[in-house]
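We begin with a single chain expressed as structure tokens, specifically the form predicted on its own.
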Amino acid sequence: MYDVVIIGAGPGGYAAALYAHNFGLNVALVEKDDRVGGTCLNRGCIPAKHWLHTAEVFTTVQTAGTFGVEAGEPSLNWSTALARKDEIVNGLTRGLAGLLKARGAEIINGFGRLDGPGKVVVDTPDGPRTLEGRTVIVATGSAPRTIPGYEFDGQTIVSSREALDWETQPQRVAIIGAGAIGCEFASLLADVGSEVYLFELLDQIVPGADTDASKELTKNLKRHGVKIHTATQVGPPQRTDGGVVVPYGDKSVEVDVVLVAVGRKPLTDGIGLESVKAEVERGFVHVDLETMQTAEPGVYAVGDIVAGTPQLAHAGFAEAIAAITHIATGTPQPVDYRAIPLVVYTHPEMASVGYTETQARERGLDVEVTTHGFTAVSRAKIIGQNRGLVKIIAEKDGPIVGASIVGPQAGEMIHELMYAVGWEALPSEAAAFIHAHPTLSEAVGETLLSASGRSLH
């Protein structure tokens, strides 16, 4: 009898297994793939950020002459970059497997499914195996969605999974869906010289992001060569000898490959949720967000399959901690979803936390909005990346409730605003702390000063 049986070894599952060690819990971790890490580590976040960094290095060399460094015109050895991606991923998965074993988690390879409360049947390479647990955590993750007519064939119509393993650089790419994944691929491909068309059905890229931040990112991606079409619906693809024709409106474009990035669906089919009292809607599992427990006592769900929560690896980490804490202590430790940062790793990056201006006003909050650009930020000018903005949303005479950053290293800078939102800091309280000069974070400091009613520059 295990204390916890976990189905799925992605971020939510492996984080639960690791955190359980703090309470001395006996854990079985079931994973259908031949290695741990899930989508994020093997075919998502980590390999994608490798490719984005490769594009950043390429553009750095390409613009080196403006800094007086004569490096010549760069060329990208795609196969070398691909091999480095594999090396990084393989090293991290080996390290994670070793850490899990060191923490006492038993890793069981096979497809796991619930067979009633506290029971998980695993189809292992050696045959079925039944595990019994005092509790079960379901963390089976998600997979790419597609749209009618654009079914994945792995060659000319692909998901992000295949795109991360392209053996050669595609020269002409249409990307359908301008969420975080679509925008990141558009950014990296345009930076290394591909012709990129980005289509979005809604009226802005990164739907749900702050409007001003989205507009700023749109300008920057266009400046890098991405051809963006928002409020645009694509028609059925037409395959040709030269690739794929993608129609939109009364126009069309021919490309080598189409990347469909319209979101991700939960992987909950066939995992036995019907054998317990869990409530499932369109594949997503409803939980008590105080504990991550489903309607079936002792059965928990974390990560991308949870209804109404962000499909982010770090959200999965936090949900895993909440679930294990409740299992071990009986005490709720709920996730503060309001203070979870979202980062889009484009060039430049976009990051946000808390409410957007629109969300705050929809909730009836009387807010004041303050923005500050990177134009005159010394460090940004030094590195040649002084486009973008910081935007802070605060209640009138009240705390900071949201923030967005578009600019260099936005994903790193958003964290001080994460604390401000999470701790409900007043702008004047946050502005009292001094930012080092010259740094990129001074843009945040300047915005906080302005938000407190006493701007400096």
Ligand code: NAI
Second form
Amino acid sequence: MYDVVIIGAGPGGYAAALYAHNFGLNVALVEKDDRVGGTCLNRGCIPAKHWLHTAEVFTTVQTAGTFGVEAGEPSLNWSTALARKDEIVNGLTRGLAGLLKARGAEIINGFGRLDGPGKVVVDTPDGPRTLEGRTVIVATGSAPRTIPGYEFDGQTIVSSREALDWETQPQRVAIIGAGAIGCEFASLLADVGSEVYLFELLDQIVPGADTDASKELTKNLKRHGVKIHTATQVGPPQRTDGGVVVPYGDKSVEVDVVLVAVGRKPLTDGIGLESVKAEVERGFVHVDLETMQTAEPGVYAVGDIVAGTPQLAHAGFAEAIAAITHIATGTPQPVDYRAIPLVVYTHPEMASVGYTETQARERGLDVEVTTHGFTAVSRAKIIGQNRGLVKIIAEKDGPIVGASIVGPQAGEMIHELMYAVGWEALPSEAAAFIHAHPTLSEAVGETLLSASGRSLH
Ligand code: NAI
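Since we've got the form predicted on its own here, give me the form predicted in complex with the named molecule too.
And the full complex, kicking off with our chain again.
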């Protein structure tokens, strides 16, 4: 009998297995793939960030002349970049498997499904095996979804999964959906010279993002060559000898490949949730957010399958910690969803935490909004990336409730505002600390100072 049987070794599942070690829990980690790490490590966040970094190196070389460094016109050796992606992913998955073993988790290869509370049947290569657990954590993750007419064929209509493994650079790409995935691919492909068309149904890219931040990112992506069509519905694709024709409005565009990035669906079919009292709605599992426990005592769910929480690897980590803490101590230690940062790793990056201005106003908060650009930030000027903005939303005479940054290293800088939102700091309290000069973070420091009613530059 295990203390915990975990189904799925992605960020939710592997984090639960690792964290369980702190409490000396006896863990079985069931994984259907032949390697641990799930979507994030094998076919999501990590390989995507590799490709974005490749694009960044490419543009750095392309603009090197501006800095007096004569490097010539860069050319991208796609297969070398692809091999480096595999090398990074393989190294990290091997390292993770080693760490899990070192922490005493037993990794069991095979498809696992619940067979009543506390029982998981695994189809291992050697036949079915039944595991008994005092508790079970379901962390089976998600998969790309698509829209009618755009069924994935792995060649001309693909998801991010295949796009991360393209063997050659596509010259003309249509991307459907301008969420995090669509924007990141648009950014990297345009930067390395592909022709990119980005279609979004709603009226701004990254629809959940702050409107000003989204506008700023739109301007920057357009400057990098992405052709953005918001509030646009694409028609059924037509395959041609040259590729695929994507109709939109009264126009159409012919591309080599279509990347569909319209969201991800939870992977909860066939995993036996009906054998327990868990409540499932459109594939998402409802949990008590205090403990991550489903309606079946002792059965928990974490990560992308959880109803109503963000589909982010780091949210999965946090949910795993909450579930294990409850299993080990019986005391709830809920995730603080107010201050989970969201980073879109485009060039420039866009990052946010807490409420957007719209969300704050919709909640009836009387807010004050302060924005600051990067134009005069000396470090940004030195690195030739002084486009972007910092936007801080604070309650009138009250704490900071949200922030967005578009600009270089936005994904790193957002973390100081994460603390501000999490600790409900007043702008004046946060502004009392001094930022080093010259740094990119000074953009945040200046915004905090302005938000507290004073300003320097
Ligand atoms: P998403 O839900 O973030 O964005 C999908 C976009 O597609 C939305 O803007 C939606 O309005 C649009 N859309 C839907 N139907 C459409 C249609 N018929 N035509 C045009 N546009 C349409 O999903 P995405 O980008 O696929 O990412 C999946 C999940 O993974 C999200 O939860 C996302 O936050 C997460 N993720 C996070 C990353 C990050 O934090 N950097 C990176 C990649 C994914």
